[in-house]
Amino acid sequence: MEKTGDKNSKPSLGKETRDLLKESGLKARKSLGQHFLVGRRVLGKIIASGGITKEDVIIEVGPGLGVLTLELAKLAGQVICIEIDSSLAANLGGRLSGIDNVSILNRDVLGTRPSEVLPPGETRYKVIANLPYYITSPVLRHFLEAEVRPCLMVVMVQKEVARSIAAIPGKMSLLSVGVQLYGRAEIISAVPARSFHPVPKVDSAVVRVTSYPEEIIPAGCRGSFFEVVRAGFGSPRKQLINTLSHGLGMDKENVSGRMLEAGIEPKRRAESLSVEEWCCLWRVLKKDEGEGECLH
């Protein structure tokens, strides 16, 4: 924990948390998931992590008290706030008033559409965010198959999350699959749960998503992807020549042939499987549902 004691020193983000929440007749909201964030070496490792210029647009989701808003706004051209909880949304509009790159917008992220809060004209943008956990994907997937991406995401995740979210073949998940599938992933930091008031049960970790300029599958061809995605992951234990026939409803010896036509050995698993790999067996196995552009 940080020290407090020089008077030169700054105060522990932990104190100045529990006493603003006094002062405001704040607390955290359990329904919502709100841990906020009181390590200081944590949120240096968000920024820089971010790679924040004067020329960046920041969409910060679940700001709760401004700390990691505030250090956005001393590098960010524009910040970007969306918070769900009004009581929060209208402390942080009051106290952050001044301060003129930043606005505070109470609404659900996952009914916002990135470019209603965008400048007008502006399609590059980043995310930066500690996410409650219990919205993790739907966020993550919120923004990465938005109509305007984002060019960078550097997000708080619960850990074992996180080595989902960036993981190899061999540890593969749907979540992984999703991910990656529209950019790089990689795990900037571990966080313990100390670093956070109240503490949560579990440890957290920094993870940076850094998005691919072009899409691998097209935006109209995604239900056909994941269709078979989800398929070899229904039951990720059985070899994937049995998961897939079963979901999507082949008959073995069709699917076996189609999976050594993509290059892939029928007693693989899914976990096993790359991105690219999926592509692969993706196009050899919806081949025939005339797809058109989407298969070449």
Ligand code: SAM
Second form
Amino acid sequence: MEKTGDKNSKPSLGKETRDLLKESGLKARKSLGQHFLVGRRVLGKIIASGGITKEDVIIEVGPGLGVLTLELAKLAGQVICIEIDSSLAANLGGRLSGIDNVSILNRDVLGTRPSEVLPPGETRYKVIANLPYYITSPVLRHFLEAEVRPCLMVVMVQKEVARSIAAIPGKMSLLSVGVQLYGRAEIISAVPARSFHPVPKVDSAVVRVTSYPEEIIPAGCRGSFFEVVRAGFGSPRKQLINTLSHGLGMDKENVSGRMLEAGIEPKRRAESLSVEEWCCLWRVLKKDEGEGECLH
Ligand code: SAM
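Alternative state: the form predicted together with the ligand, after the form predicted alone:
Then the entire complex follows, led off by the chain already shown.
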């Protein structure tokens, strides 16, 4: 587990983690996605790709034993950690009590709006986290669709999920569209399973999402936009003319005409469309409902 290519003299994070768990009588709870990061090089990559400065307010989801938290605290102005496990939150709170730019909140991230925990009036923040994989997509949506969105997210996710998030047309999915609608997504680094304790069954990757300053689809139109995208991905292997007509309850001739109006060949498949093309398609499919007017 420690063989992550680190050849420096610092003590092994794997040993530190195991010792800490033992001393505190804590056990990793797999049901909460508790796989603690023990790869120092990976830790360095997460931190470097966050471009963190003293101006930054960071929200960390699931600080766990605090390996990432400690590094964030050295560089950022403020670190707000949201941890659902009360034992971990209490343990970390105790160990970091002398560090005054870190706060540990014992809460469920999905039940916590960013604006509730950010300093009053703060609208610029970054999310940096080794995510609990059982709620990866809901957590991404939670932040990307929040009233106050992060300017940057650097998150560890399962390798296949990372590929889907950063996919290009030809390999797009509902998740790719759902993330890339809000920002530019890129894979920063592949991370082998041995970089965690306990070792998970899957490999991981670090992903960075840099938010666009303006929303492409206004919040009030998201429902109708994703109704179209979901219909398109209803049967990803089928031609869009069929999935859209079935999913939206429109006749094929009507769908075909509108697809051509959007500059999209009706025989194409959902995975081949870019976010821009989904936006054009949504506009022409929903124009009778007046919702296409939302598009900038
Ligand atoms: N950041 C630590 C690290 O890198 O070693 C721990 C990461 S571990 C993959 C995920 C963390 O998220 C765990 O500490 C877990 O308890 C926490 N977690 C799980 N579900 C959560 C939720 N709904 N809200 C907040 N934290 C959660």
